[in-house]
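Below you'll find only one chain, the form predicted on its own, shown as structure tokens.
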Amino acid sequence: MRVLSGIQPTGRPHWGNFFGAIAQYIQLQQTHEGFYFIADLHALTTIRDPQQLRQNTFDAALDLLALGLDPTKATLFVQSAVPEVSELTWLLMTGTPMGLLERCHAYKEKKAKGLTADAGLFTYPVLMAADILAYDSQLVPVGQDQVQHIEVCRDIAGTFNHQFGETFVLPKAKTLEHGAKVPGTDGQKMSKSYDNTLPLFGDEKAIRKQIMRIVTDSRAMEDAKEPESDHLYQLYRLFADRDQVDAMAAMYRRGGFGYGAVKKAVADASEAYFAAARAKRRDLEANQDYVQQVLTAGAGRAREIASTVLARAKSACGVGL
């Protein structure tokens, strides 16, 4: 079964990315047909500097080869080295009703906040239609506030089918199971958007310092503690082996401990868990050829399909002679 997810470049993974995502598309890979892709033209809405989209960009590939998406057994590509991709994106635009793409969470939402929403922010619920369309994807792992925009991609390709023929194969939605499941450095959900999150790549002893100074509540050391209402354990039960979680969660009901040996434990557990990623990423950075040989092959294989796809949606619907 052929896999695809995007990854924006808008900025360094956090560990709510790992556990959330990445990991699950690499466990993927192992069984799957796996298409990644970094989805540079998306970033558009949000960044402005160029350069900046070019280093994130990159630095998306280092980060998805560090933490184990292997190229041969995947397809790793940059979104905008499928030129494909927005021709089909047109295509499918023209067909597309304003109101669907109205009732979307991103453009609801900035515009209930009084903010200005451009063509691209109402629109990429199509360009994402197109980039799941255009490998003839079959399953997409995404988060739940993602789910909409498979069901969007899904109304899309059937209105197309209905018009013109069968042309898409219609996705399915893999919901990734740890997506909420990961808090921040105040509890909330670990996020860009609330600025709590914990890097996982950068200098260890910063890190550490920010695992340090977690916000945790201010119950009395002797106080006997659940263990699965905290995020402190939470965090630590990512990294811990099931016999350490055990351990952790009978120290928090019996009491007598304090947050700043749990802080240290997950900051101890998060380095072992991370320290290959790492060390494989700094390889990586010392051998960037070789990053972009993976791209620039990933992008190849990638367009060898989504060009069959747009000629079977060029023939369809009648452009070209």
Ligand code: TRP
Given for the second form:
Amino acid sequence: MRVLSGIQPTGRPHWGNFFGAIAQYIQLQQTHEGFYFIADLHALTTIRDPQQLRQNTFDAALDLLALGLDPTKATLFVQSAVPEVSELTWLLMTGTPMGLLERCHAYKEKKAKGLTADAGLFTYPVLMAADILAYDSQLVPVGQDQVQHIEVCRDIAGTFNHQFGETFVLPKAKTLEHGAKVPGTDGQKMSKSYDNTLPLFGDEKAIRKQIMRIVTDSRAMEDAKEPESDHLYQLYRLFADRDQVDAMAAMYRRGGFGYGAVKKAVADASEAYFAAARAKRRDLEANQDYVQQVLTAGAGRAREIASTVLARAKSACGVGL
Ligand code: ADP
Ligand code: TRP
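Mind giving me the form predicted together with tryptophan, seeing as the form predicted on its own was just shown?
Everything in the complex follows now, all chains and molecules, and the chain you saw is the first one.
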């Protein structure tokens, strides 16, 4: 089964990105044919600094490889290195109802926040549909917030197939259960937009400080607490093994503990969890030619498939002779 997903290079990745999205890619590459790309064309809807976009795109490749994406198992590439996708976007744009895009949460939210709604932002889901359909993808691992875009993709593909005959494979979204919502330092969903993120990479001491500053309630030291409702516990659970989690839950229910100790446990467990990835990232930073080679080879494999699918789609709708 072919699995595909994209990551926008819009900033440094955080724990939410890892447990909500990246961890699934790493897992799925063991059992499925994986295609993973860095969505620089999508990022262009928000990043308007060329130097920064280029840097973020390369950094995202380093991040994915450091976190365990294995280029001998999965194909890693940059979205814009496959121009067939942009051409396919146009084919799909015709036949996509405005109303379908107007209903998309991501667009509505960004517009509500006062972002200028340009055509790129509005048609963002069509480019995403092309990303998926260009590789005959069957399974698309994403965070909960992207599920609607996969539905849009299925709609667009279904309409095209209906009008021009079977052309595209209809994909399915795949979400991870416990990855659905990683809380941030303030207890809300961890997100760049809320300024409550804990980064995967960066200065360990600084991250530890951020963890020690996680907002907690005013429960007295001796009081017991239901662990499931506590965001510190939810964070600890991401990193600790079953026995450790059970022990922590028992401690919450018993009472007589301070949040400082839990924060320290979160910091220790997360450092241990990401230690190998951090070391790998440092190696990759010193080996940029290797990273570039991986991306070039990946784009080559991706283009082979995308050009076949694009030819199929053009022929179906009568574009080109
Ligand atoms: P942000 O909210 O920080 O801008 P993105 O929207 O770039 O994050 O998310 C990239 C991927 O990471 C998406 O698939 C998204 O669902 C996932 N993700 C982001 N934040 C979280 C979170 N707090 N919990 C689970 N998954 C998340
Ligand atoms: N829109 C996705 C996000 O913000 C990134 C993305 C672009 C993507 N194209 C995709 C994800 C295709 C899955 C499939 O997270």
